[in-house]
Structure formats: C-alpha cells, structure tokens
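One chain comes next, on its own, written out as structure tokens in the form predicted on its own.
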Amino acid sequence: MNYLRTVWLHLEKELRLEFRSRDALMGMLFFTLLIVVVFSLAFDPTSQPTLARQIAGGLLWVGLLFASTTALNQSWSREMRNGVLDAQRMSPSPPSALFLGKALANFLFVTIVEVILAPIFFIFFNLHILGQSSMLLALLPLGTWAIVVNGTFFAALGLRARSRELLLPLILFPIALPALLAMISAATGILTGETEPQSGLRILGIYDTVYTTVSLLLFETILSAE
C-alpha cells in the first residue's frame, strides 16, 4: 500500500509540473501534428484511400515515437536540475516507485496527444476503419506503454551523458523496433481489415511485460550510478 502511495505521489508531482508549464505536451502535439500535415500534403489521401489506410498507422506511431523522445529527455533533466535524484537516493522509498510514477505520467501525456490528434489524423487522411475498430482500445494503450516504458528507462540511463539528446534515440529506436513493427501491423490490420490484428497485440503484450519488469528491476542500479 505504501508503495502504491509513493507511486501516486510521484505521478501527482509530474502531472502538477507538466500542467503548470505544458512544455512536453505542446512539444509532442506540435511535432506530431507537423508530421500529419506534411505527409497529408505530400500525397492526396482522397485519391488513394487504400494507400492511405496502409501507411497511416505507420506514420502515426513513428511520429509519436519521435515526438516522445524530446519529452522523455526533458522530464529527467528537470529532476536533475531540481536535485530530485539526489533526494531519492537518500530516501527510504523504493527507486522503482519514482520510475513507475514518471512512466505513468509520460503514458498519460502521450495518451492526451493521441486523443487530440486522432480525429485530426482521420480527417486529414480521409480514413474509414474497415477492420475491428474495437481493437483500437487494446492497441493504443499497449503501443503507448511500449514507447513510454523503454523511453523513460533509457532517458534515465543517458541522463549523465554529455550528448543525452542524441543518445536516447540511438538506443531507443533499435530496441523499440519489434514493438513498432507490431504496432504498425496491428494498426494496418484494423484500418484495412485485410489481416488480423491479434498477433501484433500479443507481441505488444509480451514486449510490454518483459520490458516493464526489466526496467523496474534495473532502475535502482541506474539511479545509483555516478
């Protein structure tokens, strides 16, 4: 019970700081919106609806992955500046609670961006779902968590590196590749109705479980490293 309360306190602190400045939310929203607009102008989705449905899932997830990296780096830099990591090292509370609170906060921020962008994305790409639309309720949280849990962990790993803004995408993108392929496969299956999205969702479920467990177990080592 104390562990859950500690996670909630970290999550509450993250939400309060972000909604006070809105730096991460606005950055992610602007970056992803820019990708949607540029690619919708690059070709005419109304004249090629089949092609639009085939590539739309990939564009959305790649855009969210790129946009998330800037916000993830920024969240840990704020902790470093305010001395939160030094305080956490001296605190009796479990370090994994700090990681889990921050990962949940990042999950909520990316989810808010998805909720705002989804209608815009469907309008710009003239999309109509031909598959199982209910599967989106499983795909969005599983895909978002796959991006966020690894991104939060590796952003903390590179926090003391001189070029941490460059280091995070170099580490995160190759490791997130299996999850990204599963997200794109499931999204394309839902939009086109030509394939079943269940196999992609199963891969995402396994990926999320494995990387969440590893991140929670190893975060104390990352926090204690000098």
Given for the second form:
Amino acid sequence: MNYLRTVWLHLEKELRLEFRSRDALMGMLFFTLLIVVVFSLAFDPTSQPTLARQIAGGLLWVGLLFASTTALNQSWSREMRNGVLDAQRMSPSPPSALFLGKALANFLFVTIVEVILAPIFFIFFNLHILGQSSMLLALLPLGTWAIVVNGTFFAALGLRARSRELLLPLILFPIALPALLAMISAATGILTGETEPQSGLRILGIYDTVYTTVSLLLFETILSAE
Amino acid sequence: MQGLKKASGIALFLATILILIIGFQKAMVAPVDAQQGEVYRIFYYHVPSAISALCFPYINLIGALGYLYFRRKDEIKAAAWDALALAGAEITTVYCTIGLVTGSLWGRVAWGIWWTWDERLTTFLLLWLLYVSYLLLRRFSPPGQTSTLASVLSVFAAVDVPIVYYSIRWFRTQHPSPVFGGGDGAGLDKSMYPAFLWNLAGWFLWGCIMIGFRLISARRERLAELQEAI
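Show the same protein again, this time as the form predicted in complex with its partner chain rather than the form predicted on its own.
Entire complex below, previous chain first.
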C-alpha cells in the first residue's frame, strides 16, 4: 500500500510538471506528425491502398519509437538538474517506485499522442480497417508499454554517459526489436485482416511482463551505480 | 602452481591448433556435395562458428551476474567477473561476425542472394546487434560505472535472445531447417560427421582460448584501474 502511494506521488509530480510546460507532449506530437508526413511523401500511400495497409502499422510504430526516444531522454535530465536522483538515493523510499511512476507518466504521454494522431494517420494514409478493430484496444497499450518501460530504463541507464542522446537509441532499438516485430505483425493483421493478430499480442504480453520485472529488479542497481 | 597453469594452457593451445589442422584436412577431403559442389565446404566453418556464437553469450551473462553479486562485497573478484563478461561479449561479436560473413558468402552461391530476412538470419543479426550495443555502452558510459551499467544491459540482452528466437519462429523462411534435432530429412550424411565434429571442437576450443587470453588482459586492465582509483 505504501509502495503504491509512493508510485502515485511520483506519477502525480510527473504529471504536474508536464502539464505546466507541456514540452514533452508538444515535442512528441509534432515529431510524430512530421514523421507521418515524411513517410507519406516518401511512399505516396494514397495511390496504393493495399501497400498503405501493409506498411502503415510499421510506419506508425517507427514514428512513435523515434518520438518517444527524444522525449525519454528529456524526462530524466530534468531530474538530474534538480538533484532528484541524489535525494532519491538518500530517501528510504524504494527506487523502483520512482521508476514505475516515471514509466507510467511516460506511458500516459505517449498514449495521448497516439490518441490525437491516430485519426490524422488514418486520414493521411487513407486507411480502412479490414480486420478486428477492437484488437487495437489491446495492441496500443501493450505496444506503448513495451517501448516506454525499456525506454525509461535505458534513459536512466545512459543518464551520466557522454553523448547520451546517441546512446539511448543504440541500446533501446536492438532490445526493442522483438516487440517492434510483434507490434508490426499484429497491426498489419488488424489492418489487412489477412492474418490473426493474436500471436503478436501474446508475444507483446510476454515481452512486457518479462521486461517490467527485469527493470523493476535492476533499477536500484543503475540508480546507485558508482 | 603458476607454472603448471601456464604449461596446461600452452598444451591446450597446441592441442587446439592440432585439432584445427586435422579439421581442415578432413574438411578438404570430405566427399563433394551432390547438389552444391565444392562450395558446400564452407559449411564446416559456418556452422561451428554459428553454434559457438550461440554459446558464448552465456559466458557474458555468467560474468555479468558474477559482477553484480560481488560488486559490493569484493572489488577484486568483481573486477575478474566483469573481465569475463567483457571477454565473452567480444568473442561473441567476433564469432557472430564470422557466422554472418561466411553465411552470406555461402548464400550468394547457394541461393543467389547475399541476405534474406529469414528467421534464422534475423535472430543471428539481432544477436550481433545486441552485443555490439553492449560494447558501445562500455565505450560510452562514464568511467567507474561502466561495469555496473554493462552488467545490467547484459541481463537484458540475455533475456532478449530467447524472445527474439521464438518470436521470429512463430512469424515468418530460406535458411535450411535445423540440421540437428530437426524433423524429416534432418541430420548429416555419415561421411560428413568426422570433418564437422573436428571443426566444431576446434573452433569452439579456439573461441574458449581467445576468451581466456582476453580475460587475462582485461583483468589486468581492470586491476590497474582499481589501483589507480585507490
């Protein structure tokens, strides 16, 4: 109970800070929008509806992955500036609560970006869902959490590294590739209706469970790394 | 004691060289493949390095776990375990690279293309990417934290390998089905076994010896760093 309260306090602090400045949200929104536009120009999907359906899932996730990497780096550097990490190290509260609060806040921000951008994406790519659209309700949170949980962890891991903006994608992308593959296969299954999205969703579920556990267990180690 | 260690190390090294020479001789006189001709002989180098590349990541994981265990208790032991993790990751990367290069050379002749996004090739490429990112993290991370951060990443990578392996199996294929422990048509022709097993043993031992050499040099570096810090 105490643990959940600490998580909630961290989450509340994140939300309050973010809604004062809205830097991360605005940045991610515009960045993902730009990626959608760039890809649309590069592939011209409206004239080839079948191709658009086949590649749209991948493009959306790549855009979100890039956007979240830029925002995730920012989210920890604020803590560095204000000395929150040192305070956390001295306080008796469990470090994984800090991580969980941060990850949940980032999850909410990316979800907001998805909810705003999904309709625009559908219009730009002229998409019609041919499969089970209700599966999107399972796919979006699972896929977002897969990016966010590892992204938050590795942003903290590379926090004190030199060239940390470069380091995060270098570590995050290889680790996230199975999740990306599962997300793309499930999204393509939903959009085209040709394959079942369930196996992709199952892998995402396994991936999320395993990495949430590993991150929670190892976060203390990287917070107090000297 | 030190002299005995050194002598057995040299004996192992010479034995490995001998095994590799026998393996080379057997591979060159093994009967020619009916479909592929002489080019199939790359099999004797491609498959042993690929199998070894799948074993060495565990050495990296063992080293990382050992480091995390001894981190607060015994700095000198921790440094030795970390050196083992580094050696494991470097040799994994080398063997992965050999597997990828020999594989695409063979693929160019056998299939007519250098690369295809087949499950086996993709998993192998991801293994390579994971351990390159591990080595990059070691290079980029702040001094003093390198070992801890790298050990944490090593645990993540070790968890990722099975997920990658199974996820790709379920999804999508050109690479031949598993030769060992596979279904119908699996297994080698009897005439190929001697050459294959000699080479497998030789290249695996060679990798272990390289890990040993790297372990010794990396441990010296770590200890020198520790001494400097004191």
